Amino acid sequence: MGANTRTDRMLPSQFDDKLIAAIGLTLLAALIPFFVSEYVRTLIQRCLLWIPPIFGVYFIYSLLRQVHFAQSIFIGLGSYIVAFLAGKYFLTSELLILLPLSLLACVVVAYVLGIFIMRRTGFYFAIMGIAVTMVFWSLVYKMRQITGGSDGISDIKNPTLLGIQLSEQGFYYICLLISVGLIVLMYRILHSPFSMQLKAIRGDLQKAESIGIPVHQMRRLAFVVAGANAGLSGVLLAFLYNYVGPTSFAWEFGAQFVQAAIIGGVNYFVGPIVGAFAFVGLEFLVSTWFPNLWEIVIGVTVALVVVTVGEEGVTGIAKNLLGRVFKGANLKERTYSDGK
């Protein structure tokens, strides 16, 4: 009888726990707009749209151990496609046109750039990403007649879906749906043979080549996956702000996704999610109270995380704290049962 009771208590698996937690968080995000102000909803929307590009940084680092600063290229590419078609030329604001078009453009650009950038590793990979980002930023900044230069492009029409213009709340749910969909897709990719091949490349490139893995092609595909995530977010961020400027291409903007990934923790799948909310939330709080100090606070926070917990990030800290709490609770329960 005791054995059966113990077995019954062990029935909920780790997968079930994660699934229940994921469903619960998604439902919470779906209900939040009914209880918060429009400004807070927009802030949460921004967090949701930061998750995919941060997952790109996490994807490249966790599988290839490369630091990816070039996500802003694809954010900017997706944003400017919206700026031209839904803003400057007023051709269309249909999401079912703009999302696939931006995805295609980002895939093509990422594949071409990947031919050159992914030939390098470590320090040189990071520097090449920054250098290419600076080229894109410079082109957009100087082509004033086309891109608006430093003024950017504003007055972007609100998005439509199947010809129906979305309300602010409706657009929030579109952002939530796409973010959750990309998270699920990244989970599937990270648990696929493709990711196993990338890990083999990371472990020993020459050995991976010797067993028949197309090393350069796999690395380019990883770069494409990261860029596609950022491009889709770029489309939605342009509609969120109703404005696009050259800062979308700035390498400093791409560095923020790296910082967010570090804060969240690059050792955990939920790290990019935690990092997005932690970075955006910290930036909002500090810039509200101390407008001129938020960069310093973010920098100090990243430095402290790297020095103290490294790749564990905030997620690792929370996991350790929860582990101690539950361990203490289980110990008390066991002591009580033994005493009884």
Contents of the next structure:
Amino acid sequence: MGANTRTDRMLPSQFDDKLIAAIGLTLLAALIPFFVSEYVRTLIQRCLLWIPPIFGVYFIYSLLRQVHFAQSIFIGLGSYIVAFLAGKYFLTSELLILLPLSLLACVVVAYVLGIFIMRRTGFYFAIMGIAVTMVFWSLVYKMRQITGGSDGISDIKNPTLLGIQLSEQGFYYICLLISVGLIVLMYRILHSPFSMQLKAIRGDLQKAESIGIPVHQMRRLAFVVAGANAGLSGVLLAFLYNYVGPTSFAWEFGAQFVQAAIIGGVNYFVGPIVGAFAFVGLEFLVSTWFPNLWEIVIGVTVALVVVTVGEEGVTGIAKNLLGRVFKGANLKERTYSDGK
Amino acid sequence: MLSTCLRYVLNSLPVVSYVILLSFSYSFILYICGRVSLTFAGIYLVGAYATVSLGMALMGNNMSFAGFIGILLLACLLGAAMLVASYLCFERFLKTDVHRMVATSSLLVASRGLVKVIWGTTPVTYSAPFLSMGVSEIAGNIVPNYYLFMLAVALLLMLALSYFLNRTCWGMRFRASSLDGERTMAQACGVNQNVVTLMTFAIAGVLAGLAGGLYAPIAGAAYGSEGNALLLAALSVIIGGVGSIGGAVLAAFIVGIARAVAAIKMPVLELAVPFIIASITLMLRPFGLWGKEFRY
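Return the form predicted together with the partner chain of this protein as a structure block, the form predicted on its own having already been given.
Up next: the whole complex, starting with the chain shown before.
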């Protein structure tokens, strides 16, 4: 009985549709490097690596209704671990060592920071997030002997997996694997009792506390989940660019993930994926033709999206349009916001 | 020993005065309208660049004090116009705090982009007002007169605002609007909320533009310095408490002096020290040193 409950709840047809779509998209992403140039492949790789940190922002936003500007800390931590271990003080470029190491570092740092910045909600949390990224940025910027200051650290060795040097194609598949794996993991986490508890905390903190949920512990854990996602993709981003600089700690870099999540739409699970591709695609288009205007374009776009559709984003607009075109098609999706 | 302490205080005066103006610009909107708005840091950047380029264009190296005041007034007007425009175009449609934070932080990025398009990314300097004012000596320490001028302007403005809020009829309307969250009661009593909100944004814009303009002759205008300004101002709002003028001044002194001491003793921790002070404040007094219980 107990084993069947979960499958009973999930309508088979809906489940199959989504699963088929997900497998199809993954296969498409796996086949694409055979058909496109190296430049476009790097661009797609960047989209894939942006998905996990955006999922972190999405997780905090949709479950706790907080704005998480501090994702860049964890990207920077992962990147600098790679820069030190596989670049400056070369020890190893083994992904199976670097990824868990960065995960561990991010979990520890996120837990400790969570004690300080997860205490309060609303603008206090957002401001403390921005402040902490600035603090890390200034630390990295000023410790010139160790971190190279504003020059950053380049010439990072190519990554190896089980001692085998990875080709660029091989590295693309590692990125795809990590990205898809984290998406599946986030899907599981969003449907777990942990997320239910977080939703209860968002609804009413006192009530949640009175039914025995360790409120602050749970909020801190949510911060850790978001940070761990970003740390893993920080490692791979450092290998992708062969360069790590203090800009990966800058507050505007952390704000980019919030912007991407908002463009994608925070009400939908596919929002962060759509957001990553939309943001990187828009950046590519604008910086090709009007390189100076990028910041104005993205700033005004995000403000307009928030003003007009709020949390729906591009996904919501597309779903609305599709629902109008295919009348009667059941495009309803489970959302994580209130009242829906 | 005393002389050394005094030297730290005197060295921190420019940062203290611009943080007073900037943090009050932020907490004024937050207190009166209950709106989070991060755009003020962008206004600061635009004010700094406008002061530098106007000063270079209009006066060059022959500096006149009245002319400089005129340029500062222009920077204030520009700041007020920009903040009111951003309110009219975007911020008045935003319904929740989360939306406001996301939208105003991206407007901040947009104003960075505006500076990049107009002035480019290389820092520019205009130190004629700073140099032409000379220096004076206080208890064995040489201090530029411009530092004292900055502090005087900031403190006088705070006094004027305090008088305006606590002693005048319009100030009473502002305070009445700040008291209820939905603002229906103040509206029902005949206080025009649109006018109050617009005036709040205009005053905040004046403060932010002035902060940029006053600090520009010392530090120059640099693309990217808005992050520093945002950090120091927002942290001192957390330390001082939202909406209190005394809290803004006190917190600006704490942040500025701590930063000045750290910059000399341990340059690496220059920005970490304000953050640590703010974290400790949040733990001990969640609503700030001088703040009352606030509805967030």
